[in-house]
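Shown next as structure tokens: one chain only, the form predicted alone.
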Amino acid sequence: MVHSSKSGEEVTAKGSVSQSSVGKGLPRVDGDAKVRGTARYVDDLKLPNMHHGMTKRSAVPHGILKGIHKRDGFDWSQVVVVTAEDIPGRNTIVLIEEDQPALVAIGAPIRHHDEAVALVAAPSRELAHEALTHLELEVEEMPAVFTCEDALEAKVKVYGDDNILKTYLIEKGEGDIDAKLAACDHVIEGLYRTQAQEQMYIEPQGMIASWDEGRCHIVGSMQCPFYIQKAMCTLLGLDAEHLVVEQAVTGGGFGGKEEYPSMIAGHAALLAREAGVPVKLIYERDEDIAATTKRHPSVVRHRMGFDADGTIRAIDVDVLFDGGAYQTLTQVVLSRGVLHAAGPYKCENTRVRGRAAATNTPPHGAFRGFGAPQTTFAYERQTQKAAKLLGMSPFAFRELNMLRDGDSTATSQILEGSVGSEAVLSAVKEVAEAYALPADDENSSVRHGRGISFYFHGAGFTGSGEARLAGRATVALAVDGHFEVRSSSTDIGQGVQTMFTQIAATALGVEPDVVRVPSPATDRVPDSGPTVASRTCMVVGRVVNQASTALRERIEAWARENGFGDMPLRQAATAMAKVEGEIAETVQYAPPAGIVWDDEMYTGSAYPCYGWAACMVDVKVDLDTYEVTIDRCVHAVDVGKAINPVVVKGQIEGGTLQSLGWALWEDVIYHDGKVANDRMTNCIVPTFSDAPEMHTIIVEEPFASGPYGAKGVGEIPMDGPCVAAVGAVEDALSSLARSEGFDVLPVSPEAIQRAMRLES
């Protein structure tokens, strides 16, 4: 067994000491290849006789496909065309529900602009692109609906009779919520709108597919290899043994490469099957922005009732998400949104209603934070307004109402351990007190402001999700004496390979350089579950830790029995491998005891634990141009334990900048359901020149069931900096603009101008 000494070293069973690598900022194991340019992304890969695939897409938001015609006069001899008629299995992309086709069939509905209708492949991209221009679609156009609020009227049917994709209801407390609100000294009601957000990963979507004697091999940019394998078995009519999915080096995902790669993998596989040669299908950036999933737009109505001293007594929230044309991951995104909608605050009387509506826009899906950023924006705007109404400091109002250890959430979950609420808010408060805002000169066109936000994020899958998934990981001693961590958790830039190396090396009692973490392939690794939901470190990392510990104990037992008991573990392992060959330990995840969740009533332990965070943003606003400059961002995040503080800090700061971009600059514009700004020149995201001075504070309130106390960190940095920035803008313009002018994202220069006109 491994026991921690006071110095942080690890003591082996035979008494020797090896330094723990957990908690150290070791260099990333994939860093050298990426810096030197030797890492091979999917578009770097080439196979013999490989063709290039492209997608023919719809040009209307809603209609019936009547025909697909090859234009006469074009030489089709080198071009392969695939339509829905060529699909050997079922024409569906399997995920939560089977409502999205891989290709629209003739006679079937087109439900959004840029929906995939047909595919072409040719020996060159140029020829494939030319072929697309000679493929004509015959479509009977139909009326369309473009907003979730209009969709609720069901004048245009997109999904069922009411266009409702999913509903949830959370209730806590006895009696009517309206009566509870009426009894409060103060009630604040707000309507909050957030926009779609493009993931803008550095590498666009892409896949390569090839066939060999009835066996299909797919390699590409992805987050979830087993999601793709499951979807492809249905689409291609294969069993899992005849379908291998392998991750290439992946340049970012942020949720956008969770479920959508199944679509591209299916298209590449269908083309390769028809062409008889490997096919590469890589999206150009405009196609990627136009056709793939984004963050769900939202409309949230929030009522908060509180006493004269600021104590919150009742909360009523109505959450409406725009799901787009198909389900994709809308159910889980909406679930996460409603579970966080009441915020990290004590309240005995709570009602949260959640709905997602179908529209004739491209489907929305997962994006870092998935659902929580939308509702965090609403509840923290409410707390900003409440503190202002009562004349309380933003810290005092939150300190009065925050959830602490032993309190219960909106789902009546009792918080027990790893509750960093007080620690994160205190950390930010300390910095705020040390740095005063500059005094404004009335003769200057610049105004300064400060905003505060406080929030939480559930780590891992909701409720019984992890128990149903039962993710597994393997740690093996290879014949060459190295150790190998095998899981389906993908490194998409967030540092999984480095983190798993440190966890395994520490549990094994060896140096990190003897541990390898290969990229996943479905025929070489167990199904650990998807790389989503801040579960990789907390859930899969725990299993890696357990498997490493089991393997170590097995090696130590063999060493004692065979006269190698005095050897360091690495030498004993090498000796064992020469005699026994490869040795492996596989462990399946078991949730912590006491996780009780009612899926029907949506009550109980929604998550095994929560991350906690607080953020302070200082801005200056130019009254002439209405531009916002972020001067300082202080972000304190409780991560349980930072396995690699450098990697964790990078995760926090990356998510922080994405959140600030969503607040102030980013806006996906739809015209009649089609993305109008499908270029990086006009679909703007912040760059390093927009990044403020960042003061990142890592808080560690260990989670007993996480590896070395670690819990999720990937999602939570996205949730709160946005609303802190908006609060800072409001603070800067407090005498010049009305509060409701900042209840819609993004708070762009145009929005600031409109808000100031409200006051005048």
Given for the second form:
Amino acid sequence: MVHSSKSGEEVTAKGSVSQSSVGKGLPRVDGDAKVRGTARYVDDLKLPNMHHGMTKRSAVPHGILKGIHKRDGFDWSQVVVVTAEDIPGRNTIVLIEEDQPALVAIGAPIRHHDEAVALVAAPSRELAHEALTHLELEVEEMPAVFTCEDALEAKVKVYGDDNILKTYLIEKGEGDIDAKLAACDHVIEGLYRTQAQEQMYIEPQGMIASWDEGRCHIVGSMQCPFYIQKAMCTLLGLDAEHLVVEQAVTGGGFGGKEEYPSMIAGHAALLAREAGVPVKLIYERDEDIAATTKRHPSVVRHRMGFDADGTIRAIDVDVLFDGGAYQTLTQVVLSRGVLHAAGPYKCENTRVRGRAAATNTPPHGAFRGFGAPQTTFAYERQTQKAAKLLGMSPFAFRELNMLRDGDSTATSQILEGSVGSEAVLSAVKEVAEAYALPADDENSSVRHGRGISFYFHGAGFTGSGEARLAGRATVALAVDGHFEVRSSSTDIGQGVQTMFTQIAATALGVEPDVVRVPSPATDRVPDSGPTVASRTCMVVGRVVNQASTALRERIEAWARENGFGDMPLRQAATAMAKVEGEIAETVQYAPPAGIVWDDEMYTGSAYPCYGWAACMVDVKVDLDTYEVTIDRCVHAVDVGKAINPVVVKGQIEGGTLQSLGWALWEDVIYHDGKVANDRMTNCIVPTFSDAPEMHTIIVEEPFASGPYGAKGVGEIPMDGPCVAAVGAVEDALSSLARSEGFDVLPVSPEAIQRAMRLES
Amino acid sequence: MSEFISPRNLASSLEARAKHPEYVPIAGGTDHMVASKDRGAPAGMINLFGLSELSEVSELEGGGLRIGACVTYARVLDDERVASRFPVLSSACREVGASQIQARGTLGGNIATSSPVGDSLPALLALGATICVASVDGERRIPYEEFLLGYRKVDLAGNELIVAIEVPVQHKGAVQTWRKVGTRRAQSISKLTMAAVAHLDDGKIAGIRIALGAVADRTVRAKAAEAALLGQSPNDESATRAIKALAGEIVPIDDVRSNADYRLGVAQNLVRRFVLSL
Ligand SMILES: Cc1cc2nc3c(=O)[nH]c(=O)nc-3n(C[C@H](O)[C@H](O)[C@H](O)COP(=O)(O)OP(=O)(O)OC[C@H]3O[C@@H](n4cnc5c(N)ncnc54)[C@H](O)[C@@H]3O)c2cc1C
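The structure above corresponds to the form predicted alone; please give the structure of the form predicted together with its partner chain next.
Zooming out: every chain and molecule, the one shown earlier first.
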């Protein structure tokens, strides 16, 4: 049964003594199995007769595949080899476009290093590996292009005639932006560059495929089972009935398991089909780092004009993303990038132009923040510089210009409710005033500095995206009297199962321990949309809440009719299940009223609501080694409502560290389009020892259409700590280093050394 | 499958080594594990981990210490004598990997691998350590500097094992300094390391050893810089001369972890800071 949505409010079951678990730090329901080591990740699964798959990859960034040769000296009868010729459907990994092949066909272009060309399966990994080394690719190499700026010249063509994957334009205010800027008392212009970032989930990617009478079953590490199903139907020429995708326990995703798993699932399925046995395809860490998607590198030119008193009058931003060799999710990432590019500030005259260009590097894709961290870096560097130029406190400049309830964004969206801008900034300001930076001694080898940032993040899909997705979730009373939440939302370590348990238990009025949230499989759960875009709690959590409420009402009605009206809900449910069998309620998401979005003009309600955040980072910089130590990070985030404050805090702290890592240490180094640092030992991400003292402040400005007021929290912590840290380093070295040195990420010790040399 | 032998004592380890020169000796296995991903499984392994003769720290006459080759970083960190007599060594051990690696990794393994970024190596070099190796034919004692032959190359024959490291007593009042410049706080391969030991006599530098990691094909002594400082007062002027000399004797490189400019600049800063701290 599909109900139209109505707003969820807190409920308690008649006669039930159970309290609402929403707002409590319930222990993670998946925690026990993970701590004990009994959780089964894809590599822990074994099927009878299972073979091991491996991927033969291109060793050039650009070329034409002329041939695939099986060399002598190897007994090829022991293994199965799959090439593009063996694909029963269309040779493409469908997501937004069909430009990316599953395997490069002979005669077709290779567009990046480590692109999949052929597949091998063998009874053992060792044998599969040996077969790979005997497989030779004949390739005619072609000139390649490695940066998005070079790609704009289109001397080398990677995508279409101009290498442009997508463009956007956002305009607000009448007249010419240059003239508007020229009329300002001050204009600050900066060119900002950010680097690729590796998700570095703990569990590398992997899938197992098996076939049973024309039906293909996939199990593996993933964020979006229905994306995989869709891509594989096209690749294998099957209908959805014949393709079941099931999530195994997944060790982290951060966006990295949004799109690429379709590729691996497709490969495993092709191998299993050819081999006639199940095939497991698990990536090694180096393969995973080399071949899978990363955060888009960016080049952002930002101009900001303001009055002598600091009021922002005009903003002009030019955003360029490096999409890599294929479209994948680039246009959606760019969309979020441009929609956040003007920042959480009032400004009547705004222009944002966005472009993404294709290059001969492995495709860039989804990563927590999804385009917003890149443009946040640019606009908050600008604000830092503006406040400094005017001699204003970083708080005062932002207080003067920040968006508040009722204000209009760059897309002319009027903010209505759930605007935590003032609350987050004042929360951080309060801590800032309580802790003074240590004074620096001239002779000491360290300098201290402080940086502030302020930002927002649209929750859920852009514009009309949620209406189009129409995500559904089911809450069922199972025959054993337990309740089951069925959705395609995956727990990838972020606590979805726990959060849904709390929402459902509270709405049903039962204890959390009678609620189950199984991992999704496409034949057992409705399509709730992908697990991305900070939407799971706000959107899917809302329909889980509504379905739970509907189910409770049905049970109560049944209980009344059957003379059990005074029974606690739990007991009534058990009785009902005995008589009626399984009972399920499915609800489809209906976006809140008043969301009007113009996809042509890029105006209107870009997002149903926004999360708001402010961050303060204190650092010390070692003048001998240029190393940065983060002493303190204060981060206030408006999440609407923390369904589980411990989980929310975990999300904020994890995202904070990921953002600080991107600021100071993380980099993906490409040598001619090939990742040169493809191990955990050289693709540096921060460890616990690098984590600062974190002071996390949860702010709750409820969102009327979210469950219990909740809105997105997954991504926003990734957006802003980075630029606060960079500002802090600049502050520490104020007279010793050149400011432009801090406009390029990462601000590594090597970069700091260069910035100090420029100044001296 | 590779054969895996666990001899009961040093003598039978040496016999096994003589009999199977193609087998790989294994102490903590932390370097071996990583190397075998590229090299594949060896024909066999001789397990030395935990052999009591190789796992002890004992007193040498005059106040030095003899550290068994299979002594782990964790064990070094537990030893008060190392901490008080050779703080430069315990500081180096404290920054190796993280606790898991410190529990398995050994000094002997670090020395045998002899990577230019091995963290204990500059400390041992600055302390003037001697390496004791043995085979069925007997023992040899080699000053550490001579033991280092080149990139990941040491003076160890195919039938020999490293049995111990002897660290001599340091001059009374000597200052010992350790600096690791890594890619992050833990699980970090060094971009650059410096171990330095010096003492003054009447305000002048009377003895100095500066050892650097990751600035050449092997761990090196900064001999020219040392020479520029010996007999001088530690001040801005002598420090400046020393770091000029340093630029002429080390050959740092660009790689995925850092670059030559940075390595040279930081090495100079650290040497200067050390001199001014004397
Ligand atoms: C995650 C990780 C982090 C690390 N971090 C650091 C770090 O921060 N700093 C650092 O310096 N190193 C680091 N290492 C490298 C390694 O842990 C050290 O070099 C360690 O000291 C090696 O000792 P082992 O006992 O494990 O050596 P093994 O792996 O057992 O042996 C290494 C080599 O030495 C030989 N060998 C061992 N013992 C003897 C002996 N007694 N006689 C002759 N040959 C011998 C072996 O045949 C082998 O070739 C790290 C390694 C890992 C995996």
